[in-house]
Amino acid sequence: MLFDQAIDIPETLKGDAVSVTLMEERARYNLRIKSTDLTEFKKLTGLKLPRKINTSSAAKDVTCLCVGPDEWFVIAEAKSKAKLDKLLAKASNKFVCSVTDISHRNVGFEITGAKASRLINVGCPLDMAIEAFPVGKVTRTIFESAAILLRRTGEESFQIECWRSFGPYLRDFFVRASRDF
């Protein structure tokens, strides 16, 4: 284990319309890289970074977020987390970069169901529906007044991140809005 999350989701967050799940601890890094040498860290690495920003791709255990010209999340498995120490480090001394591991910085939620759009859109603005929010996408945007990055993982599914001190509001934010659902 990382750490302790210590962020509880009652049972009542589990419905047919939607559901809100508290994601398993993950291994979590901040990554800056010129866009010049990202085609060579790629190869180093392994890691599927992709390119446009506000996209994400995921391989095996792993998955990378775009969320700028250049800078990426990186979200693994916490049973990857010594394998992707090493890697990222080798990789630092090679490239002028930066990688910060925020694995005790974030959680991550799991929002599915029919209504899990609708969920997100009782404290978020953005436009939610598949076509201007397509499987795959990731932005960083405020939920209520919490800092988050959201990322669309399935029709009818998301996973939001944002910093663990949040992670307690956002629980009893989701508890409210659930019951009208």
Given for the second form:
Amino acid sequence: MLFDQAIDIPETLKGDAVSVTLMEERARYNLRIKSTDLTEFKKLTGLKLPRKINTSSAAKDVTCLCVGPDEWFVIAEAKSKAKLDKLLAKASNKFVCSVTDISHRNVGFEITGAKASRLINVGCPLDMAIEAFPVGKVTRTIFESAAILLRRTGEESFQIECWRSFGPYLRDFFVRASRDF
Amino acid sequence: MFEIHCPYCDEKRPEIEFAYAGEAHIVRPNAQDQGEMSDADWSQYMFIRDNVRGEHCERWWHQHGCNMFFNAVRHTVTDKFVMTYKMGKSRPTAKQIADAKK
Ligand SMILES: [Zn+2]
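Given the form predicted alone above, what does the protein look like in the form predicted together with the partner chain?
Everything in the complex follows now, all chains and molecules, and the chain you saw is the first one.
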């Protein structure tokens, strides 16, 4: 399936203060595993899952995000999918865990620019100050009643993931909200 | 909108991320007892609640966050959250509640 077949979003939003880009296809996994197995998991797969809740670790092309005491997202370049499929299948044979491929369930947006955090605060009440939400912090939350995954990738850049079916709604919302800036 | 402290995320989060999940510390009868229980006892467990006017121990679910259930002491009149604590911890004592208010 082509990435943009199921989501009708024509172009990227480019502004002086904030830009929103629909991300390329990604390999995404939801992973539930006991936190006591993390050391063994790293030995087997080479993936370093962050232990602290709401933090993320980025290594080369793979980002691991901790969203709960025993829940992680693994997001990687699409070209790494075959490799990760094998690695995680191996892990699921060894550990009591659950691995779900959600590559096509989600779409991702990159939000960049001086007013990126202002745009997020239009639909989400979390404190986006750099002290309260530092680079690398990640969380599930609500954006204008849509459930999202939010990660700060830089001082002025964020990544938002949502279910594919919410994509057009969020994209439309970004466009209208950014008219105020 | 007010904020609720999630004991798993260990930070205050907006209330829209949370869902209420009923009174806390109600022990489910074990499977064997369930077979031998009278209907009256079962309905007591199932439906009868204290409906406290004041500080109430109740379950909350950080649905759009870490996805964990936890317990909270909330005043049912003022809606003020006195404290929140992880699942598995026993009902806070009067002293613990008083300390949390300080
Ligand atoms: Zn939480």
